[in-house]
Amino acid sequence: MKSRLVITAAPTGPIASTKDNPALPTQPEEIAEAATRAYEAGAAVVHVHLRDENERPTADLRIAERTIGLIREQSPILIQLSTGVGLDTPFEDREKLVELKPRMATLNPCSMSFGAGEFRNPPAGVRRLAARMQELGVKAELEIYDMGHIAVCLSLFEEGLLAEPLQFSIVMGVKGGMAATVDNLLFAVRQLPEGAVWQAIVIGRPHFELTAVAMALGGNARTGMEDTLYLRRGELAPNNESLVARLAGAARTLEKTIATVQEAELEFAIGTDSR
């Protein structure tokens, strides 16, 4: 069981708005500030969703470039750019984001129902995106919302479109995907190939408890306002760093060592940043 833990901060997401929590960062300057504070609280990775001036999810390359630039100016935190963006953003627009060469980016292997909407990830587009990410040296974060998604990722690996170590995010709590239960987490972890790196992404009320279970099982961990708007029951999170600090405290209680950026680079085998 590994003792070192990589914490990822997901400060924004595609769903919530400042009406849900006024502290949610949505603009490039706010997201960069949240990334910096999360890094100071123990996060080695920031998972970045982009919003326009009206808080709507966007794949606008100018907004993406500004956000990435601001984050890089302020801290060495690893940038993991979401190509999921939002349910209404065409896949062809989403995949262009990797041309900005973030250190990491999401690769969602399958289409699915997502709440009241539809999350479109056409097989040909996914293969094209995986190939382009390899060409650009962008590490794929494989977001798994259901058990069958694992098999699709393994097929992409067999085709030579993914590099080891495979990096899985087991997403639970989205309506249309896996329910957030210990049984589902255990079953998913057992399906992962030997040598895979993984973390749990737990959406909603069981976020903290089930993330702690994942840490105890040897997984990495993610937190932030994309996953939960609350610091504890009935109390809105005042910022993202408070969520990171709470998770880091739980990790230390479990006698986990919080990974640095350099240690996270080794964990994910993404090399050093020359930019």
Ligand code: KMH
Given for the second form:
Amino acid sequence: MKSRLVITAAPTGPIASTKDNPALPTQPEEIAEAATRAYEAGAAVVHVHLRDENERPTADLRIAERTIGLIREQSPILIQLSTGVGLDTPFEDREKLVELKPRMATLNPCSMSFGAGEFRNPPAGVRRLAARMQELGVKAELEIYDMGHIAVCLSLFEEGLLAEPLQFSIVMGVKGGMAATVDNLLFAVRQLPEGAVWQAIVIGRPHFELTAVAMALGGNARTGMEDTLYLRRGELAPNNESLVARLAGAARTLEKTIATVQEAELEFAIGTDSR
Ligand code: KMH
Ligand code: ZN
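Can you switch from the form predicted on its own and show the form predicted in complex with the named molecule instead?
So here's everything in the complex, that chain up top.
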């Protein structure tokens, strides 16, 4: 069983607003501050969604550049840009974000219903984005919301569009994708190819308990206000670092060591780079 794990912080997703939790970071300075505090609490990777001045999800390259610049000024945390962005952002705008050459970015392999909305990831666009990410040396994190998404990723790999190790996020708890259950987690992990690295992304109520199961099974771990707005039942998280600290505590209880940025670079084979 793997004894070291990488913690990713996801401080801001595409759905929640400051009406849901007033501590949600939405502006570049706030997101950078959240990334720095998450790094100090044990995160080696920050998964970044951007919002405009009205808190709407955006793929605006100036906002992205500013946010990335501020994060880099403050800590060496690895930046993983979300190319999921938000449900209303056209795929063609989302894919341009990788031109900023973050160390890592998400790749969502399939279209699906997503709560009350629709998450569009057309096959031709996904191939184009995977190819461009390879060209630019941006490591893909593959977001799996259902079992069939794994086979699509394996096809992309066979076409030469993904580099090893394949890095999967098993996303559970989105309405339209698989439910957040231990059975689904185990089934998904068993479908992954030899040598793949993975983490669970557990949305909503079972966030901590199912993330702990995934850590015990040898997965990496992710937390942050994209995934849960609550530190514990009925108690809103006062900030993102408290979620990271809680997860890091659970990892230590399971006798896992928490990966540094350098160890995360090795685990994901993303090479060393000044970016
Ligand atoms: N929350 C969804 C729009 C990603 O970051 O690439 C999916 C998402 C995926 O956030
Ligand atoms: Zn995301």
